[in-house]
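Read the single chain below, which is given as structure tokens and is the form predicted alone.
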Amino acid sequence: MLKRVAAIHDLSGVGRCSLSVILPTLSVMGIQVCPVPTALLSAHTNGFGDVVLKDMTDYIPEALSHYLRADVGFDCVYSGFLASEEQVSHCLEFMDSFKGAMRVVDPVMGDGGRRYKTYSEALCKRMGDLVAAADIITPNLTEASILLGESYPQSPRTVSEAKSFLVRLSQKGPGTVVITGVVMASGEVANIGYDREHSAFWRVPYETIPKSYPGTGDIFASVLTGGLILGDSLPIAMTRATVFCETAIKTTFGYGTPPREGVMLEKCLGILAEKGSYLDYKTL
């Protein structure tokens, strides 16, 4: 029987991010995705001017009530962009309603050292409550800094500094922490991870290009989640997600499409259906 995920994220019509990339990515991996939209947007908020946004806060608890009445179960509850503080409570209700489900939180709050305009300090603080209830979190370095109440680091991270970030985030609740896009003092850029149960630290380096595309964090977190649901170990899941994102980014860069359009996911999805060797990880 297929695994089933409740994906509590926004849906942007244009720009290849959030649910528009989460749905095909996890589906290709053989996992059923049940979208629970937190907001509907005409496009993502970076590059398309003023967007149309409809807040779906009231919908989320109603959807949950229906699923419980209909005896619908989930193997994973996976949250991302939230449009209000109240939605944090609704995500927690989802998690509490499906006790055996894997709880994944992508704490979408900012990037490049800056908080997103739609995220108030109060909402960021409430995101900490959601992180505390998670099994797995996937912040970027900006979000990791916000969760720890620290300034965004302006210099590359040493190994000890990177490990400190991971451990201190794990102490807030989640047993597995993965931080994306960390510039290391060695000169490499890597996604780094920590498995508290096994006291294991991992890093997966990747090659960067001089372009930034929206939605890559959503894709990474989705492939990582899919891998873990299917039985990957943390380093294997991290490598699978890193390799796929790097491939999608390089493919898009090679075609020269506008960055605001996101990555050309359609040309790369088949890779996830193939049996690959994901052994590029290293210890941290």
Ligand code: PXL
Second form
Amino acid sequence: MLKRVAAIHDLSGVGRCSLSVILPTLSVMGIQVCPVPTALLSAHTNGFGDVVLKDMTDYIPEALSHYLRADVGFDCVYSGFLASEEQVSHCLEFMDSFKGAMRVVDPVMGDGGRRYKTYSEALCKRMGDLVAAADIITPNLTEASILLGESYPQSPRTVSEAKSFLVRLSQKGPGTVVITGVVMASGEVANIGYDREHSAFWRVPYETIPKSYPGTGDIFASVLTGGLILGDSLPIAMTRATVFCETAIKTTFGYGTPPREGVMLEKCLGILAEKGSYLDYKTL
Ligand code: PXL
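Swap state to the form predicted together with the ligand from the form predicted alone:
Shown next: the complete complex, the earlier chain at its head.
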């Protein structure tokens, strides 16, 4: 049987982020994705000016009731971009309704040290409640700082600072924490991870390019989630996700397309269907 994921994210028509990239990414990995849209947007909120946004807050509990009536189950509930504070409660209800389902929270709130336009301080605060209920979280460094109530670190992180970030986030609830885009004192940029049960810390360094593409965090979290659902260990899932994002970013950079269009996922998805060897990880 194929595994099934409920993906509670927005659907943005242009700019390759959220459900527009999560659906093909998890599908090509052999996982069924059932979209639960939190909002419909004409485009993501990073580079297209004033977007059209239809809030889907009321839809989520109605969809959940239907799934429960129809005896539809999920192996994983995975949340991302939320459009209102009430949606945090709706995500928690969703997670509580499917006992044993893996709870993945990508606490989408900002990037590059800044909150996204639609994220109020109150919504960011509520995101902490969702993180507390998660098994796995995948913040970038901006989101990790918001969750910890700290300012965005301008300087590189030492190994002990990086470990402290991971452990303190894990103390909020999730047993597995992965932080993306951490500039390390060694000069490396890495995705770093912590598995509390095994007291294991991991880092997967990657090469950066001088451009930033929206949606790459969504792709990273999807590949990581897919890998874990398929039985990858944490370091292998992190490596699979890092290598895929690096490939998609470098492919796109080579074509010189505008960053607001996101990465050229269509050119790269095939890699995910192949059996790769993902052993380039290191301990942190
Ligand atoms: O990729 C994160 C994301 C998701 N959804 C929407 C966004 C963004 C980032 O800009 O605007 C609508």
